[in-house]
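A single chain comes next, written as structure tokens; it is the form predicted together with the RNA.
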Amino acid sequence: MSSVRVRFAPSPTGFLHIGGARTALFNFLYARHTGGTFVLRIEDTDQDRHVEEAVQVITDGLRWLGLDWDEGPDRGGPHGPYFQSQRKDIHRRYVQRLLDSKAAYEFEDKERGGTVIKFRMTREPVTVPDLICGNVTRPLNDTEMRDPDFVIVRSDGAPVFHLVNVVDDIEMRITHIIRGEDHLSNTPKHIALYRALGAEPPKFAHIPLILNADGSKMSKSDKGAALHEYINAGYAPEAVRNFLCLLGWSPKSDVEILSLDQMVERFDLPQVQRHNARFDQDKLHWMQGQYMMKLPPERFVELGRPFLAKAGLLEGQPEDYVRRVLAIVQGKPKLFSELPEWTVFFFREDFPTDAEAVAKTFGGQPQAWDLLEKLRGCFARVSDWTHTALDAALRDLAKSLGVKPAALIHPCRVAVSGKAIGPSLFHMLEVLGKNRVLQRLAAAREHLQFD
């Protein structure tokens, strides 16, 4: 194991931002690539929040993406506790050190009232050696020049983000801070804090931000900003992860589809983009489609089952039957949330029928009913109920009747599934089984509510 130690330090707001998810991914990939350690630290400084569930949103989200941490909640580790709220003594100790060394001082704010502790910030420009942005030298700006020192402990005794963040990173021996570029301007403050505490600043790597499709900042209220939206919409973790890793990072080749192992192998900081990236829903959707087709069947079942269960389609269904159904619809729906509508007719007799499909297939051609009846007779004589035998039987019948196979296929599809689109007809018939198919063909006229 190398000496690299990185961390993802989210605040439990009950919400995992897609940008945060990517930050976590980059940290994870860097840790795995270097053989280092990935730490998860929860920055729950705000007392009056229901952190229980909020923390779970984060841990569930990370696990969903397949990002496991080496130290953190549920796992512990040698540098805990991993909840900031449980580290108050440590923070207090460090504040005292700053006070003792005169790097910080108590300050009575006459205007607002109350006494705070302020850090004596350097007046000199500070250079941030950044692994992605290069050396960034930042002088104080006009407002900072007016009052360079900043508050590190509030009047209620609670230390602020800048302080606890730096202290925890020191204590947890973090070597590389990979975080959003929105923190770049504040990094001089952090470096000054490190110096005042006699600690070697870690390496910094500020990654570009994720923007909305129109280029505006992606904030919490924006559609598509939360990871759980993608989870609920039925995206595959593999697809989201793959898409996210390509936002602001490039493997420097034409490959687009990358397994986790390939990402880990190729990921490094110099290939991280320096400019912000817009979130391209279309590309994510395409990538999702790729995974929907190529996911191993077992994985497809694993990810699809919850959506079927939620729709109440799985009760009493044999496991093997479910697997066979999913095997033939794989690649058809683009999202797992669409799975129920693609498969209802496999699980219920009262499946919905698409009026438009019925009208189009039977509307202008009353002979379709006769053809359907003939097809039923034909199928009734098929003893080897396999898609190949059914395929052959149907084509033979079409030939002897002097019609195109399609004239039988379409009515049959609508009769057994209620819709015009679906998986390969013959595979559908095979999985549905002979009894059910013959029954549906016989009942087609009433069931399709057509006379």
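Which structure goes with the form predicted on its own, now that we have seen the form predicted together with the RNA?
Shown next is a single chain and nothing more.
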């Protein structure tokens, strides 16, 4: 049996659709599961719809998801994708073969003006053997019964999708075509082209469509349809990949959080479901939260740094300090785009303050300022600036003053961070450092702008 070879073949007409990303993922997983090859091919023959930046969007999106392809000419780095526009000579040779065998013929198109080349399509229904949908036979409609032939080369000499798609799959020895169910209607034409060219059609597997929450088909204009929305919002690639994997595929267990290795091990086409998959934004957000808590610290830092840098928070900051900050806030923000808001007070002295938190903590409670001053004096005497020592010192002070620890904890947190919520107070104080904490406690009344 020949080695499995699959491909993802997007058109560079805009952004990478979430459905396209899932198609790429299924192809990638099947290739890795079977020990086969995953090919990336950019179908850019339609120059009227071609958007140059879209190629970069596609490759960047796949790399963000961790889906690296296996081969291709060296354009855009090692293993750059194949580009159909660079394969015109190959396409012309195949067109000539079809003309020579009388499987295709020239036709004067009076409506559009000019000569086109049409393929002689069979007058009998074609059955598509599909690994997911089963055998699918679509009866010919009245128009197809009268003239089922279709154009394969336009009057300007440009070959159409149906031809180049089949030719490149033959040339690249593609064994399995895994694509969206919306392509199923094109497949009879493709099978007929394979046969006319003397090639065995690959195995087809048409995966279910992705629906919106209301049951409508997800289109390019729908909210959440573009992969870059999740990249910019600060989703973890692992969470999005895990979520996409479960859109139309079942691991046959109750386990929903799967590593890439687990997906590769378990993924197979028989487990792809027949019914359409519904995009559940709430489930994706839940899954994102799971990953934000459980990502390895190094990975959390890797994904978080770009968002801090974009917010201008990293300039002049020691790497070790940045890592310590991110270590104590992990699990708090649900998206990496929220990270600057959760950490700004670690990096700037002009950090924003929550007016509601300030009013609730200090409004009408003059004793809060007195307690804060006593706490500053207590912390000034702490020589071992660790979270355990700071915790013990605060609780001893609270006991000596006859107040609950919370009477000191809340004013301290608001004074040093401007917020009522955040990471563990004592870990936060330890990371901020003694000098900075004492300075903020001393300047709290002025900084919080509260009378």
